[in-house]
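Here you get one chain, nothing else, as structure tokens; it is the form predicted alone.
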Amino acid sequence: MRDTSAFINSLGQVCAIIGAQWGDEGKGKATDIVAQHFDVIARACGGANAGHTIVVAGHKHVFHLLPSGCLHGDKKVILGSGMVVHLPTLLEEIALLRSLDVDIVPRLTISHEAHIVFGFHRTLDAALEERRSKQKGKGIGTTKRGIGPAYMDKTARCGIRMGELHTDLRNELIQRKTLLEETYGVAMDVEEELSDLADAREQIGGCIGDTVEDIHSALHSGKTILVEGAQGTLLDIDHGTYPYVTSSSTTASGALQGLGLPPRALTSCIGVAKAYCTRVGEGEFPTEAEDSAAKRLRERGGEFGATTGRPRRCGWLSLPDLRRAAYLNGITHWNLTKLDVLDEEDVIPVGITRGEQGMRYQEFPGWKTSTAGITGYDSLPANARAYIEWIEEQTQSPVALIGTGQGREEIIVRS
């Protein structure tokens, strides 16, 4: 790749790199880009709901709670006690490393804060969506992997959380076995609970620590460290378009809770947006496309959930949702992805305001050619470099990153 070096100068100590809209916008590339140059990647908060896929030498690796940084073989790696972790799930994710000759374990710590998703979080998370979907004729869009009922047992302060799978847990889960039957008719098989809990500690025991003490000492010692962040803002818990959000905060404020990081660490935060949009599941979408429009958007973006498979709601871009994310997050770069999904629509429309008669538009001329792989700015047509310096000047943040492609070579870097 081409030099970097001014970019990577301009993010100074701790970076962070947050979704700007309802999540999917292409965060693990941009991480996994970023990361080489960074010591320590850290992801704060929520689950195994969040997928980062990445594109290396051809071959497609979908990640849910490592960070995508991770495939750099000399960083360390942190997740933080924001986090809610399914077990499994990260156990199958350190073996796919190994299979990719990666060994994360010996340089990777797990916060004793964070909390455990169990088996029977996830089945509660499905009978809750579905008794949602009966009473008010849809739910919310839960990925169904647990993520809300093991945030609630957290915040009802009954969660169970790392520190303790080195402990005896089996009356524990008897009592919670009791509990959802009688409260929800929900069924749990203790023994299985068990088992999983007996392979974590055999592999990743010895990964369980005080995460805030080791950000800290790589914060004082000088070393870099990228937060990764997961979903996006406009999926946040308080900010978002609720109630069809995610459990936890995905905003850059909520990553340096979710890793015991203040205010004033926080040197620069990367926006990652699509050039269009998209969101999975149900809730309000302003700039969502006409039928043919979005197929179009959904068949050329490649627009299918990684942890879901669910195809994607397409639609333009929303300027005031770009504000917002850069007021919430304090954006100083863009990462826009997937400028080449636009590449032959003849009109591109993006919303500028919001009113009683709905979304107002602006249209921009397309650029009818192909952008795939172009890795220098002045290469791109015309009328895609005024959409990209429209954006800079409405958000009052620089376009520092462009995705033309799914691969990791397939990015413009700007100074």
Given for the second form:
Amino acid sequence: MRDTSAFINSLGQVCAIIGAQWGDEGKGKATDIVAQHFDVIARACGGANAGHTIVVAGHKHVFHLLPSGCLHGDKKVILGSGMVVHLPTLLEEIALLRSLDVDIVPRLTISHEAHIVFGFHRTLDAALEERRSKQKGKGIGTTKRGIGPAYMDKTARCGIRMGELHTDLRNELIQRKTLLEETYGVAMDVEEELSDLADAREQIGGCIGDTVEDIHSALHSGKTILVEGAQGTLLDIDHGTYPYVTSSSTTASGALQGLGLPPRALTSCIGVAKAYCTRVGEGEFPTEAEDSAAKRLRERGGEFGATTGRPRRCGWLSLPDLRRAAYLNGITHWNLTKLDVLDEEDVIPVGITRGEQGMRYQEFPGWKTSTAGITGYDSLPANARAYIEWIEEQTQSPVALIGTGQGREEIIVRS
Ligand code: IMP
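Let me have the form predicted in complex with inosinic acid next, following on from the form predicted alone.
Let us now look at the entire complex, which starts with that chain.
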């Protein structure tokens, strides 16, 4: 067992792990290292559009709602007010954990302020995508998990929240059905929605509570809190590549808001970025690689979506985006992931400025040797260290964690 205590101590009481690109940066491994040392593990925003792969006893499982740190037996798990929760998905994840001998229910609290994602939100998500494709030739490329429509209801102030799970929602849902059919021509099965609500009430009705109280009482009693961000900074509804973004705030400040934590509570923010870059769905991607390089990165990096299975678009790092992520989130530590995916590249381009002619690149010499499984910084090839140190210098933030392979232990922890 290596000693990560200096790194863990440097995180302080409240740490957020935030994606710095378009999601799928590989936040799970940093979470895995950090979560075991924290008392409370929280998710703040978004819903089942996220997908994180957790390996238990050699088997891969994909979770969408529960934070990946929830496997650690004694942690309190919080789903915060900023989230949108699809109840059948949550019940499936709880059942999956149970089959792995983990009973999360006694230590799970779901905010009564979080919004419910209904089946009809998913149907509407798909219908809106189809409409956009017909009208504009392309959609946003959403995950079709009902995220946009659930946040539409939330901001229109007609959403249904977790706190209402205990009330009779039949009449409300019947009215929604009429509205949906008249406005969008979308069908809805009221009985199915009611049956999903009844299952959830029975199984997790007791988990609904005031998570703001919970998290503040944890804070005041000196407990440590890990905030697991979802998606990535460039998908943020305010600061991302709008309209090709998700419908929630994906930054550190968004996560604090989603949990009801004040900004000054955050003691550290680990910004997670791949050593290259990927994106799923539509939207700008100025450093997208040409076909053959994109294919190489996709194959070496296994770049297919965990939630949708879609092949990810692949390209190179963008310095302006990294800098922006650093200042939007107040990144105190970088986690550069999947460095080994670049092992065979002759040259590694990085986008450095965006001008009228598009992105200007700086090229770094590749290292052409395997970094797979390396756990000591000094064992990295000199060209890989030069690449990492250039990122540190340009973003004014240290690279504390470097992923060198899929395995749990294949990571460099610098202190
Ligand atoms: P939505 O969040 O399903 O509405 O999708 C909006 C955009 O965000 C689409 O381009 C999705 O592919 C992208 N997106 C949403 N969640 C994730 C994620 O967890 N990883 C990567 N992309 C995501």
